[in-house]
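Take a look at this one chain, the form predicted alone, written out in C-alpha cells.
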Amino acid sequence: MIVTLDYESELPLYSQLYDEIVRGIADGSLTSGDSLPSVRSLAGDLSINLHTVNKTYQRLKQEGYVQIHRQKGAVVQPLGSVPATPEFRAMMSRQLRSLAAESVCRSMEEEEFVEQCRSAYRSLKGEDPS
C-alpha cells in the first residue's frame, strides 16, 4: 500500500494517514491479518514526527480497524468487523451534509453529486463505478 500526504494541507497529517489506512482497508489493499509498519518505521519512511503515527494507529485501534499487539504490532481486523454504529452514522451525516452544502454553493447538480458518492462507494468495493 502506498500512503499519499499532502504536507500542505489544512488537513492535519495524522487524519491523512488515518484515512489512506482506511481506505486500504476499504479497497482490499491491505486485508484482514496484514500488520502495518512499525510507528518508527512509517514515520520514517514518510518523514513525519512518531507522534503522528502513534496518534493515528491509537485512532484506529479505537474504531476497531486494527488490534495492537505487542509482538505483531498494529494488525488489520476483518473486513466488516467495525459495525456502522448511531455515532458512525451521525459523523457520516455531518460530512455528507458539508459536502453538499459546498456542492449547492458551487452550483452543482444534485445527480452530479450523487454520482460522485455512488463512483466513490462502488471504486472501493470492487465494482464498477458507473
Given for the second form:
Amino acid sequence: MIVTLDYESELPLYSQLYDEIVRGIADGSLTSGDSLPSVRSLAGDLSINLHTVNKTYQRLKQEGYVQIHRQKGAVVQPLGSVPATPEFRAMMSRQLRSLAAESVCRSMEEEEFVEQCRSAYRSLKGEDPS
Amino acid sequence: MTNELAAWLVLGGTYALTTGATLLQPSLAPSNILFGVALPAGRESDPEVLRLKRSYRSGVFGLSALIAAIAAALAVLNGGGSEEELSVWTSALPVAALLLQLAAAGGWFVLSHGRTTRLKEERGWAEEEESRGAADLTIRSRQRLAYPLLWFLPHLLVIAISAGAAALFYDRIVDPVILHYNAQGLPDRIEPKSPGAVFGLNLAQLTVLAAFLFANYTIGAARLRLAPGAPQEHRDQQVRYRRGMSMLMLLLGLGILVFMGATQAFMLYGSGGQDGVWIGAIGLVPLLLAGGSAFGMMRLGRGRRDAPVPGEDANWKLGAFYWNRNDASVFVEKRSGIGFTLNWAHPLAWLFLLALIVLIIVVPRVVG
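Would you mind generating the form predicted together with its partner chain now that we have the form predicted alone?
All chains and molecules follow, beginning with the one already shown.
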C-alpha cells in the first residue's frame, strides 16, 4: 500500500500519514494482521522525522486502528473493531459542518454536497460511487 | 604463456576494467542524478547536462590513457633489470597506475559535481523539484527485496569442503607452506606448516562470506523511497533491481569462494614454482568475475531513477558521501554508481566500518 505525503502542505505530516493509513485500512489496502513498517524504516523511506512516524503510530494505537507489539511492531486491527464512539461522531459532525459551511458559501447545491460525500464513502467500500 | 605475460594480462585487464567503470559513471548512476546532483524531471537531456557528461568522459579517458602510456613506457625502459627489480616493476607499477587512474577519475568527478551544482543554481532547477514523498507500507512484509540467508548455504558448503580437505590431507601437506604468489606467479611468502598457515585461507573465506552476507542485508534494509509521480512503477522497478543485485551477490560470492578454495588447493597440494603459469592464468578468474558482475550490475541498474527530496543535494558531500543526521536510514541507494552506501551521520555506519576493518585487517593478523 503506497502512501504519499506533501512536504509543502499546510496539513502536518503526521496528520497526512495518519489519514493515509486510515484510508488504507478503510479501502482494504491494509488488512487485519498486516504489520506496518518499523518507525525507523518508514521514517527513512518517507524522509521524515522518527518522531513524526512515532506520533502517527501512537495516535493510530489510541484510536484502536493498530496494536503495538514488541516484536511485530504496529499491527493493523480488524475492520470494524473500532466503534463509532460519541467522540468520533462529534468530531465527524464538526468536520462536516466546516465542509458544509464552505459549500454553502460557494453556492454548492445540497444534492451535489451529499453526492460527493456518498461517492467518497462508497469508493472506500469498493462500491460503485453512483 | 609466460609468468610475466600472464601478470601483465591480469593487471592490464584490471586497469581496463576500472577505467571502463569510471568512464561509465554518468550512465551507472540513476538517470535523474548527475555527478551526485539531483536533476528535476525533464532536465536529463538538457544540452548543458550532456556537455558535462561528454567533458567528464573525454577528461577521464585522456588522463587514463596518459597514465597507461607512462606506465607502459616505464615498464619497457626498466625491462632489462634483474629478476628482483623486474618483480618490483611488475607489481608496483601497475598498482601505482591503477591508484593514479582512480584518483584522476575521482578528481574529475568532484570537479563535475561542482559544475553540475552551479548549473542547477544558475537555472533555478531547485524550484522544479518534487515536493512530495511516497513509500510502500507493505513492501517488506509482502515481498522479498533480497534473497534470504538460506540461499548462502552453498557458500558455507564450499568453505566446509575446502577446510575439510585441508584437515583430511593435513599430514600430506608439504612443509613449508606457500602462502602468497607474486605478480609473476612465483611464491614470495613461505611459512612453516601450522594450522594458521594451512587454514588461513578458510578464515579469509569466512570473512568474504561475512562481507557478502552484509552486502545482501543492505540491499533489503536500504531506504526505499518511491517517485510520487509513478510510485507503483518505481516500486516494481526497485523490487527487480534489488532482487537482481541480491542474486548477483549470491553468484559473485560463490564464485569468489570457489576461486579461493581452488587457490588454497594449489598452494597446499601443488608442486610449488612450476604452478606459476597456472597461478597467473587463475589470476584472470577474479578479473572475469569482476567484469561479469560489473556487466550484470549495469544491466540491472539501467534506466532506474532516484526519488530525491528537496534540498537533499547538500547531504551528498562531494556528490558521493551521504551525511544526514535527520535521516533515520543507515543504508541508502548510491548517487554515484550502482548499489548502496552508508549514511555516515548515523553512528551505526561507523560501527559497520569498524567491524569491516577488524574482519579484514585484524583477524588475519591474529590468526597468522
